[in-house]
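Presented below, as structure tokens, is a lone chain in the form predicted alone.
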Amino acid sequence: MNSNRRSFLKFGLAGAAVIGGLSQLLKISPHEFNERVTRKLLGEGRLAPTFARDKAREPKENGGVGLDEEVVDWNLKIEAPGVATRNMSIQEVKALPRVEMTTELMCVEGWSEVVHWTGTPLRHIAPPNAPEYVSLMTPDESYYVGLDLESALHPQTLLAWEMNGQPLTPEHGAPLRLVIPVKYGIKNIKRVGSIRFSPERPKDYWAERGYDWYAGL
């Protein structure tokens, strides 16, 4: 095990112990404690670190749920209460304001990689007065993530179609994926097929399996 990995594990264990102790004092779960702290930081306008373009590398392909079927006639379905459902082609998504950023993709397994992304901020497809939560699903709905609206509308939350200057590969979520560098990789859903704005907290694939629903860094 290399020194970086050992340091990560030591920091993670120590952090978990501190969070566990504080959450007991506050009579809330460690997951809820993590959410309160990271939401406070986001509320203060925190941005994830950015890096020089030449630091970018290809990340692991981790996670294939929702990527089994071939993409045919893909479109992005957008739903919100009181608003007509929209279907956007990839060309229409790419016509939205374009942003490039080089940020770190961090996995709950302990690895990370700096990646250069091209896409459009998710906030450009949000309806006026959007409700509190956002749900994103793959076209077959087998993988899904839930976000609070503040995280979804964060300026670094992108719907990305390029990685390191090249179109996304199927393994990395072509034709469109979510990039949200203020959260762990489990929230960076690949092959987004639908986005739903809702007043109720949506289900989340990994939260159902014991992970933190918020998953903030």
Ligand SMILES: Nc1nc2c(c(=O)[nH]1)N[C@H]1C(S)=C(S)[C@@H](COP(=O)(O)O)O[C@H]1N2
The other form holds:
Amino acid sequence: MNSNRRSFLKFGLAGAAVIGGLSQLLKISPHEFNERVTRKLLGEGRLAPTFARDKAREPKENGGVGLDEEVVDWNLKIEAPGVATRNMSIQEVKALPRVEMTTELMCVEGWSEVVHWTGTPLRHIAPPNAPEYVSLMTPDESYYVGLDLESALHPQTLLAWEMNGQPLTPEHGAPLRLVIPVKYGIKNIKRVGSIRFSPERPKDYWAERGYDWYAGL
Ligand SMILES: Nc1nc2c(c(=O)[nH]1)N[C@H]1C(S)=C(S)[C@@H](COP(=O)(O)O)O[C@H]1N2
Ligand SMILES: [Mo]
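To test you: the structure above is the form predicted alone. What is the structure of the form predicted together with the named molecule?
Next comes the full complex, and the chain you just saw is listed first.
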């Protein structure tokens, strides 16, 4: 475990009691307090832990919502208020600045895996002065995640097309998926079809099923 993660955990344990008290003083819920603190830390450039490339393994194929139909004529639809809707081909996405990173994919079910990813930071497709939230959906709109803008623009938040040096398989989200190591696996949406920047908090598949909307680590 590297020191970044350890200090996250230490904060989690020692911080829990303090958060209860402080959140009462500020008259906000402990969860909202947590979210504010995390957003502050991310805003100040906090990075999720990275690992040596040879630690990377293939993660379990987990969650197939939105992956049923075959992908034909895929393109990425990008919408933002006051801006004309854009459609990008996979070639156009791959022409954006390329980043590789080895990070941990953590599922709320209790497993995690170190994975090496290749993609482009989502921030490269964000409009200037983007509103507060981002919604990502599969082409069939059956799986969808909502993100706060700070997490979406975080440098380790990638639109990825390779896993461990190989093109993504359909089960892992081909042709393009989100990798967001500052969030749990549920937010790492596979087979992204559309991205919408919006001022309202977007709906979220797992938040609708009782999980935390923010789902940060
Ligand atoms: N489209 C889609 N993306 C998804 C899911 C899903 O059901 N459908 N499940 C999520 C969950 S819960 C996890 S843990 C990760 C798992 O990614 P992997 O299958 O590449 O390991 O995908 C996430 N992205
Ligand atoms: Mo998961």
